[in-house]
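In structure tokens, one chain follows: the form predicted alone.
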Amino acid sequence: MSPSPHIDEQPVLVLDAIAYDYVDRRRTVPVLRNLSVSVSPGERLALLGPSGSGKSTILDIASGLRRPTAGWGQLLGHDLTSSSPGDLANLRLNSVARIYQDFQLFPRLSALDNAAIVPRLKGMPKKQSRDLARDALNRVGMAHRLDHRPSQLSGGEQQRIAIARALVTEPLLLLADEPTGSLDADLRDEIVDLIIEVLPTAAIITVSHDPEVAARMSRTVRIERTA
């Protein structure tokens, strides 16, 4: 069980009446309408809903990668609608980790250097960054693949590297998009246990179609497709 958030703790993330429209040259497509949610330290939130309902877009907005069309948001005290792109990028680097559904690994880097990339970007010495990454990769069962590049690995192995990369940073907010989608049931359960163990006080938002993963979260928000 995750620690219960204290009443006096400020939420890590607040989204209030958020709307988002995708606009191209020919049309405007409504993706989100009137979404309100907050997540406190130690909370684990599952986002459920059909494909196309905007779940991944919520993760983009929560991390400041997209600005909402309407509404207001705050991440760790920073206004998601008015903060500069540079401030939001710095906030992501230092406080937010993301596990992408398509892994987003650097093809020319080894598993070890992929997992070490964020500490290196923060200015941590190479050896220290690699030591942290090596430990994280060992914990997700990838100690035997440290020198392999993504093209030499299966989808499940790439997913474990992406998870290790997120755990290395010890973020205040973890955004996970189908984090166990390429893993079998036994390994899925081990990885979810590991994430909870390593990040007991982080706020976690996960998108998953797996009811077993959703059941491990503190609460669930269902997102409906916008008509």
The other form holds:
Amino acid sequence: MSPSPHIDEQPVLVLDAIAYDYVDRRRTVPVLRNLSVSVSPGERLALLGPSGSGKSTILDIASGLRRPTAGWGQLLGHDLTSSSPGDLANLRLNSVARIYQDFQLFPRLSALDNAAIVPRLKGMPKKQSRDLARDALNRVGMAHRLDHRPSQLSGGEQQRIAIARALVTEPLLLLADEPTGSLDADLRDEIVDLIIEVLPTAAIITVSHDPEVAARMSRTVRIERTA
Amino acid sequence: MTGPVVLLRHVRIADLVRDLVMLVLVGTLGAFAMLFSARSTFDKVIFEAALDYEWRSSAPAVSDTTGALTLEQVSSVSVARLSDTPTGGSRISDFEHSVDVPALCYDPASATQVNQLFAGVLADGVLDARGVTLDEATAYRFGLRVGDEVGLAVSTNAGLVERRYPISALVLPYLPPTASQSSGLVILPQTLFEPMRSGAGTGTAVTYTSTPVPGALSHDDAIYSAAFGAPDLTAFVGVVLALGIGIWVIGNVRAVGELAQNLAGCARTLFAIGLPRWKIRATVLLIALGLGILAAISAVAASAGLVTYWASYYIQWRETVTVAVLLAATSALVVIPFSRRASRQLEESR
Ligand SMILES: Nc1ncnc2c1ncn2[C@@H]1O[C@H](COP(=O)(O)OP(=O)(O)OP(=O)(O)O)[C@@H](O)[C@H]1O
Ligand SMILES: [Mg+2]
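May I ask for the structure of the form predicted in complex with its partner chain now, the form predicted alone having been displayed?
Now the complete complex, all chains and molecules, led by this one.
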């Protein structure tokens, strides 16, 4: 299934003059100010910035999990400020994959079922989903740990489950939050190669403190901490 | 389908069981208060005061027979529970347990007056031509309810004659004026007694006015009066009900809070992956409602058993059902807004 040339030309993600404040009853934490970025299909963007500058928040906004406080955004042609939560959930399920900074694995599911969750949620039969997941786990070097639960795995192993989960879905946009933070240098290079190999046409946004990872991307965006 | 299953797999069964047990305990207390206050003897126990539902005086016998109701009193009909027969056999003499009680027979044509006469001591059902009526104590002794079948036997010249009949009503322990101290009572239409009579001879005719036992209230009137009648009692019953419902609500809030907390992480991840919010909400709602309803039913069953065992009161099905529905509805009122709030938070958090 190759996207039509018309969609190809359109940016996957547009963020235009985005601002974001965390607001609760007692205080307001301003995080993002006037952020604009556009990502085209196949483009690989490294998102850099100091800790607490709002990188994970940007990924939340880009996937429709948070609505920007100000500004405008578009994900695969859907307005991020006005689309319904159901619409955005559907978009995430079908076209966006994310590797979470803290992995967000399901503690009660095996590594195999964790990696198979997206096709399962899309309605693919169990066996077929598991075949896809097994293949992805194999590629991240986790074939020997299919039956283990996340709590029985090391940090780097859990991270590779999270990566496998994102890779099985063939997303149009991959949001990778420190995807190699728990891996050694050799494994890191292998995994970055793998991601690029498996998703050659997807737009990728990678958050990383690692200059080696940033160097593998086609473009770099640096954000500063909002005072 | 899968999303809800993933959520379900993240419910901790031990927690759920603990919450269920706690809810059942709390609900049993609440339901006990409600079921007990539905019986006006309540006020006798608590207040030594004046609801007359439990009045056990006898019906007024009259000598003037115009416009009066005549019942035939037959001494000694054996009553037994059918399942007591060792082999499911047919003879009451085979029964391991039976009691001999006085019987009253009435002409089915006068069913209306008969029902009037017993209105004040009727625990459940209606006296009708299709079935027999037992007193509450005998029914309790055999674990019988309205609708069950009971075996009756009469000793005649031709030997023991027995029949099995459905129970159509229960009356409170009550002695007809001419009865000896023997406890228990069976009331049946002549049409049902006739086939057992052969050679048994006739009983004594007893004439009553067809007005209820003096000062007696019907079951419904007694409940109404406990709830709204006497100001003291109304306030007391109100407080008992409020306490019952109150602890039930607190128990539910706690259980649902715990459940939501339990599932929050898993629900957020599923939402982030792209499971629609309504599916998450519906799943949490179903689990919580299931828990509430299961707990409500168990609690009411337990407390009805407790009331029956402790006070040997007969609790009508409609009372049991009413209290169960009340508890389940209260539980839903707690759970629905809670799950809505929880699902709104999904969007705002990672
Ligand atoms: N729920 C919240 N309420 C208030 N402030 C928050 C909340 N979540 C995050 N923040 C704040 O928003 C800022 C940006 O957070 P974010 O997680 O996006 O940073 P980050 O760039 O990903 O940092 P890191 O590199 O450490 O992962 C931080 O200062 C953080 O304290
Ligand atoms: Mg972060």
